[in-house]
Amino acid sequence: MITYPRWLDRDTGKEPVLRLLGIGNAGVNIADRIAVRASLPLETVALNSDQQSLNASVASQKTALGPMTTHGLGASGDPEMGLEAARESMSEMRQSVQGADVVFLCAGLGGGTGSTATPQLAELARANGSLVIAVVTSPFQFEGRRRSQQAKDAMASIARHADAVVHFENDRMAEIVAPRTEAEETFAACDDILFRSVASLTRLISCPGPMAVAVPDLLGVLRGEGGAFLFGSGEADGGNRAHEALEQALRSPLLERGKLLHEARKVLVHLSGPRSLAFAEVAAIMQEISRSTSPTALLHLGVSVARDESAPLIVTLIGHCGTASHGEKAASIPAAEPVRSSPPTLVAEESVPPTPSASTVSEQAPSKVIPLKVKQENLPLDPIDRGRFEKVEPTIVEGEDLDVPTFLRRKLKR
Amino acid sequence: MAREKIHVGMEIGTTKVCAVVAECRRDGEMRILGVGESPSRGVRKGEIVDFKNATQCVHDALADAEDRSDYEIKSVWLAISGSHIKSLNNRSSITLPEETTITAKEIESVEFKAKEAGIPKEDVIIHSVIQRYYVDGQEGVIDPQNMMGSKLEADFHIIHGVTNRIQNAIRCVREFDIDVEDIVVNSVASAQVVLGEQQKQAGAVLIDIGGGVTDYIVYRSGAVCHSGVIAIGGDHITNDLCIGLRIPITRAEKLKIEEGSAITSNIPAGDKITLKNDTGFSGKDIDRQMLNMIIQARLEELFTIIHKRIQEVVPERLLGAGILLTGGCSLLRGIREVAESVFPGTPVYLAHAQSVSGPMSAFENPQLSTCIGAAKYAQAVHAEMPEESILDRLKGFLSGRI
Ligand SMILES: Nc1nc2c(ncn2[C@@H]2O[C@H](COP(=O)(O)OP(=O)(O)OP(=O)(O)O)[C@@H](O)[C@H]2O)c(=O)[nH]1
Ligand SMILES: Nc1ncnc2c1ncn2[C@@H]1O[C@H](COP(=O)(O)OP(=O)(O)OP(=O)(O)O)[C@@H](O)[C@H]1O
Ligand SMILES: [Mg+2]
Ligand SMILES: [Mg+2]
């Protein structure tokens, strides 16, 4: 029997829990990222077995992993060492991941305990029925051939295990990025381009509007294997926002200067703005795009509105370019276990192999997938330890709690 | 012995309730006769979250101010606060019919018009403050009263907040059977007392600091042009040592007033404070440069704020008399330079209540310019407009009417 995860179920009108899981210093620090913009409606989880990094972390939920095994050393880049820490703080890495019904897992592969721990949440996290996406970067080619093996190993068994992987080549976001000579610079940029783009999925996947996007369309456009990922985001408002909000998308680095764009074979465009957002600004914006693509490539739209009348525009454009047969393949991938194909997300019982029943097949239909209808409002939603603050109305301005120490939200923009 | 009219200010504060009882003179003098204070409980960033606790601060408070000032309190006006309170410009006008002598009557219709400008239906206007008049489009005038003419224009500013919000504070001061006579907002009510006409002149921005919040208000060419209210105050400055120093929040504020400082330069490395423990030993060590950049950073980013804001109303050479800074958190060091660098070119101040006479100890206080400054308000309300009209306001304040 083909059951649906609990937050696709229309009946129960509950919210869906989003949760980002940071592992790994990479991972830890765009958690943090995340857990200042209090905007989205996310909780985040930092796991590593680095002490020094979950003390400094601004996460709402921090756990350490291996204390005995690592001291909270962390794993100094033995994924012998990052194994033996995932193992000892198993009942740990499943609490983090129960009650989610979106779970985001965010690392930087390479390293002892990303690498490690990555795969199992996924597997965990999967098998509480949450819809898996990982969002995650390889190392930079000057850090050795070592480190790339294990990143490649890493993307394997998470692939085998999540709905979709996101991956960023650190060294293409580098390259892209503008060749600065600042190496913190680098990785700081770096990580917004993951903060942005895990922003974009937070909204696309929660916000209600009248045009919610679809978790088939979704995963079918983040999953491609061998061909770049695209992903570019603009926001704006004023009288002009929807040009600008475009224009500063296509601009994104990782669309290299709208290249990609045309060789894009599926492209989701989701629009998020206030109420006063016209279906004027939504076709002009459409047209352009459609401009910038290949005819043959299919476009999915989403639209959702914020309930701040003053939100600006965002747009966002996410996509895969591969060669047809690189498409075919990205089916495949993620396909080992064959229970995982086609709408693979709404599959809950993976033991089960479904039954050619008149009702499974209905339901397994693309078509008949339905639409994520949230509400906006009262989001589960409190992000870090706000300490005096716990019961109050947060301050935010411009998008980012201001209850959070300026120091620590500064440390985080560099 | 006869006494003047006694008005008294109130301010249900974030870390201190507050009640002012001063005699009003009908020249304008002002004499504060004594301040009833008690620390606060139940309130966070401005505005009551716990109502029991509150209510009894706002007791002592008012049985401390009946004390000292040998007054039985029948009514007050209370200074209101928090995040709701926001603020618009809006300028209306009305058509006369042919050539008419403007009168109050038209006077009040132009303010009335405006008053309808488009703010949430859960909002109430707590004030509209003239800006200027136009008179057939011509500028600058002060009176339209007694005035020829077929058009008259106003330009007001604005302050409301949510209505529910308001009355939870007047609900609070109720509980005794005390009056509130009206409500003012914090920034309204320490510029009464702070900023002389010269400085309003001038042009100036006031900033209150407090516990919870910070209200501000910016004077351009005598008139209001920008008011609000973000909420962060000394509350955030304590939480960020609590968090970023690893101590209790007691010790953070404790730090905070005796040892912090927004001055970040010229500490020599390695500088500690040690903090005594409970037992008197010795115990942790903190780093004076932290502790300064810690304060600095929460400062700098206030003040950003507020300069982002007043940018987009005010030029900066607009501001002659400068920009000057109260509520208890102007007292602490190193605040001044900091404002200075936010604001390159305009001289920062501090500053607490001007032309009060009475104890020293009270005007000189910058936590208490807000009550000071409500007793104060309270008289220039009274020489300007007839008894009934206040009373009536506040009526419909309490039926959620208005
Ligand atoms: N974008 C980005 N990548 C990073 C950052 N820090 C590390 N990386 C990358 O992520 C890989 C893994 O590094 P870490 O996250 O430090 O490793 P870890 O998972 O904590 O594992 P151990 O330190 O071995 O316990 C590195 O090889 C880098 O390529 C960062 O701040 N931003
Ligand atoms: N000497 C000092 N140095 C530094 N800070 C001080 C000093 N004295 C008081 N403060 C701080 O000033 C704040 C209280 O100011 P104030 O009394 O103006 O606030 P309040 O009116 O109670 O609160 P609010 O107006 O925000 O609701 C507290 O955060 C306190 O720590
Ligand atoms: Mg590490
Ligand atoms: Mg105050």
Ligand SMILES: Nc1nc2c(ncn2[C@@H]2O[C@H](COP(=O)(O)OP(=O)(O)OP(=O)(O)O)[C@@H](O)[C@H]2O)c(=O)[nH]1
Second form
Amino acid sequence: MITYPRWLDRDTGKEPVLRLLGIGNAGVNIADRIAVRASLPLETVALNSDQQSLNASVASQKTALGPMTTHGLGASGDPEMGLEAARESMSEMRQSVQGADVVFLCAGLGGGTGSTATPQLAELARANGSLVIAVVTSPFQFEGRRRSQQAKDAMASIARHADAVVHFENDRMAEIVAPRTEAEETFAACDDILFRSVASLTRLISCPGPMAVAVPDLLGVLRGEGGAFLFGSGEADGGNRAHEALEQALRSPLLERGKLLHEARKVLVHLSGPRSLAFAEVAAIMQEISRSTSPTALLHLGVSVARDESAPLIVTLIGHCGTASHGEKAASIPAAEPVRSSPPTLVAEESVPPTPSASTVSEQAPSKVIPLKVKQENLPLDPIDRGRFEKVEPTIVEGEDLDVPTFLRRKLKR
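Taking the form predicted together with the ligand as the starting point, write out the structure of the form predicted on its own.
One chain, no partners, no other molecules: that is all that follows.
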């Protein structure tokens, strides 16, 4: 059952309270970069068990997790310690989501604090009636199997409570930048994707326009039918801005270069631009998206207008790739070809008797099975020389050389 946030009461005229939470070292860094990069109507909160990270954060509110458990030194990548720290600070975590209509949870999964506190915060925010959107990253493959498994477990826990999960895999950095790009520039490009996701969703929720997105439509897409969450965003200005912005959005790694768009069951398209945004541009973008989606996909459109006339045209695509039903999976599997019998194997008549077929057995009378007679050959075991006893007088007893083994003297068959 879909629950709706409290700010849907239009009579009050109250703007929604949007809150950005950074959890753990990686999450606090992501939230800080988002908060510094642009002025968004977001309240920022940093939650971490590492006191040094909290001191360096630019968040307006800071919450230390598990001070008696970690003593301000962090969870050291240990999920058990991170869980104990979250339990110790459960009341502080509940306060951090209280009163928020939309909660963004930023975390890097695979460690101790982010992997354990984020699912707890998602559950608390959902119980508070908030719209919960998690923006998370998973570790590099070279960081080891343990971190990867911890990230998978955390992802499954977050997905049970969050309305949407914007998941970015660090291993996909190679798709964003050139191979020889500097590390700082590479991480900045990844931060740009995370920033675009939060900024687009914030703009979609809070910005008015001639064709505002209905919140039930937004929730219907975010709380999709399961499967992968897809996201793409692009912006451009100039005479060809519609084509360039859409092309940039389709190249997003979270769309797998447009592949996931064709598999989506529900897609929400949001266009934000200056007052000069023409209806022809909106129609051209929607026609191109319609050609890139499945004929059965349900499309939702939203348009908002910025006050600044120099604002760029921003195209945002949000959706879910629903999993196919059992019948659809069965229909997609090609029918198996009939198994053809392998050619007969040629064997010696003396080693394996021919096996009659079933039809031959039913037509013929049973015959007597004649056992095969195997002939045993004699091995050439007669001694050729006496080796080191060549110059020693043989031991002869009753005409037999006792230096020769008994089975050779008596010519026994083995």
